[in-house]
Structure formats: C-alpha cells, structure tokens
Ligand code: AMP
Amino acid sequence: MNILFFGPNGSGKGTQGAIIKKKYNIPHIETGVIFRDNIARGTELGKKAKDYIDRGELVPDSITIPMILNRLKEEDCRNGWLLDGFPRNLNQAKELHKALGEEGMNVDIVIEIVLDRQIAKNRIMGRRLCVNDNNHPNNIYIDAIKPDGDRCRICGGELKTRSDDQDEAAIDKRHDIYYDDKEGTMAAINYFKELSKNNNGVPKIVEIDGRPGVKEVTEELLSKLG
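Taking just this one chain, and keeping to the form predicted in complex with this ligand, what is its structure?
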C-alpha cells in the first residue's frame, strides 16, 4: 500500500502516521525526520539542509526529490510506504507521480488532515518532543495530551522543543507553503485529487477533520480507511 499523508504542521500528523504505519505494516517515511537526523549526524546533506529548515523554507527540490525517490527504492519499501512531508509542493507531486509511473507504481491512498491555520499554529507552539520517542504526543496547549509536569506523559522522558517550533515567523512561513494552492502543498494535494477524479477514484482520497482530540481523529481515520 502506497500512502501519501498530508496535514499542516501542527495537525497531529506524526501521531496519526504512527498508527497508519502499524495498520499496514509499512515504513513511515518523514522527510523532516530524515533531514533532522542528517543534521544531528553532521552529514553533508544535513549541512546543506540546516539553514533552509531553520528559516522555515523548503529545502531545494534538487536535494529533496532524489533523497526521497532513493529512499522509496530501499528494501523495506517493497510492500509499500507511508510518505509524510513529501510532496510538499506541486513540482514534487508531479515528479513523484512521474517517477512512480516509470516503475509501474502508483499512489493508492491520499490522506489529508484538514485543519484551520490558526489552530495549527497554536498547536505547534505548544508541542514538546520526547527524547525517547518522537511519537509520544505532548502539547502544553492541548488538555488531552498535556505533559506530566515537564516530563513526557507516556514514558516520563525528558521533553524538548524543536528550534523551528518556537519561531513564529518560521511557522508562518511553513504555513504559507502548506496553504498555498498555486504552487505549494495544497496544490500538491489538489493535483492528486484531480488525478483521482480522472482515474476512477485512484488514489482513494481520505479527508479527516483535524479539530477533535487525537483519539477522535484516529477513530475517524481508521473507520474511513476501512
């Protein structure tokens, strides 16, 4: 199963992604995680990507597209993948579709978590990352997932903020890219919606209301995936 997973920063995508990964037993490939991992390890790729990420800008397509297309060729992707954070603009969407077509593959499902821009922004600024597991949800502004004091509510681990999470200008920039329906992520989503219309519902489009709590969003997601 090949799945694209869309949602603005702050929509709880990482948390829901972990659930989808489990349901289909496919790797959860998060572009942002790959970049941050490379930055932490001080690789050439990380050095190239860091300044863009800190400014909230997209890393250039010339770096990102080959990185992801190569990742999808790895052994663990044989039975499918869940792609999260890519494509992030119209060009990446077209290039992905083209590259898959050349391999006789396609996207099976497109999931979109729909969330208002202002709500998404508040959620990002309250987000705390558990040093033990990225997917332990902690947010100081969301009652259901409030940390346990200053520790992770799941495992008691130390909590950190992402440097690009506390920078309002960077958040606005990321959202400018996401909500841009001319060239940005919305344009990428619409590209696949249009494909679906012209291709008998392939990929299947699954829209989820991101406003309720984590549990409710998961329930809607799982019931729509069937």
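Output the structure of the form predicted on its own; the preceding block shows the form predicted in complex with this ligand.
Only a single chain is listed, so you will not see partners or other molecules.
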C-alpha cells in the first residue's frame, strides 16, 4: 500500500500518520528526515542538497526526487510506504508521478485531510504546552481539549506556548503554499484527483474531514482505508 498524505499545518496529520504507520506496518516517510539523513551520511545527493541549503536556497526537484526514490526502494518499504510532505506543488506532483512510473512504482492511495484555512491557523496558534508533560493535549480553540483557564486540563500544570506556533507570518507563508490551488499543494492534490478520475479510481482518493477531534478523524480515516 503506497500512500501520499496531504494536510495543512494544524490538521493533525502527524498524529494520523503515526496511526496509519502502526496499523499497516509501513514506514512514515517525511522529506525533512530524508534530507537530514543524506546530509549526515554524506551521500552525493546529500552533499549537493547541503550546498543549496547552506546558501539559503531551495533544493531543486532534480535532487529531492532521486533522494525520495532511493528511500522508497529500501527494504522496509517493500510492503508499502506513507510519503508525507511531498509533493508541495503542482510541478513536483507531475515529476514525482513520472519518476515513480519509471521505477515501476505506483501511488495506491492519496489521503487528504480537509480543513478550512482559518481553523488550521487557529489550531496552530491555540496549542498550549504543559510544563509537566508536553503530551498533555491542550488547545484553546478545540473544545474537547480546551485548557482549564490558563492551566493544563489534565494535571493543572502551567501552560506555555511555542514561539513558532505564534509566528503568524510564518504560518501564513506555509499556508499560502498549501492552499494555492493554481501551483501549490492544493494544485498537486487536484492533479492526483484528476489522475484518479481518468484511471478508474486509481489512485484511490480518501478525503477526511479534519474538523472533529483526533479520535473521530482516526475512525473516519481507518474506515475509508478499509
């Protein structure tokens, strides 16, 4: 089962990805991890990527996609994979689809967590961290896990915010890319939807409503995956 996983920052994609990984025993592959691994191991692609990163430039797809393909060919991907964080735009979607086809690989399922942009932003900015345990979920914009005033809903501990969660400009920049349906990530998602429509439902498109709580989203996701 080869899966592409889409969802905006704030949609809970990381949580759901971990659940899919465990249920289907497939690796959850994130492009950021692939970059760090190749750079740490000093691979040829890693050295090239580092040159761009050190200059503050985006790593071109001609380096990124071969890195991803190399990872998808590893032994733990034999029974499938869950690719998260790529493609991020329409051109990458086209190039990834072409490259996978040349390697005899297919995308079986495309998962999209659908969430309104303002709700996604609120969820990021509403996250609160318990000083006693970061795993205690607290979010001022989610009723099910709303804190008890300014204290942790679970243990009563003091709550803090992460600085990057409050960086509104950075959040908007990431969401500008994701919600762009002309060239951005939404355009990539629509590209695979069009492929599915023209290819008898392959890849299978699974749309999930990201508004409910984690448990409800998980139930809908696993139900639709079958």
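The shown structure was predicted, so the numbers you read here are calculated from the model rather than taken from an experiment. Numbering follows the first chain given and starts at 1. Rigid core (definition): largest C-alpha set, two forms, superposition within 1.5 Å.
- Residue 38: CA moves 2 Å or more between these two forms after rigid-core fitting.
- Residue 102 shows a C-alpha shift below 2 Å between these two forms [criterion: core-superposed Cα displacement of 2 Å].
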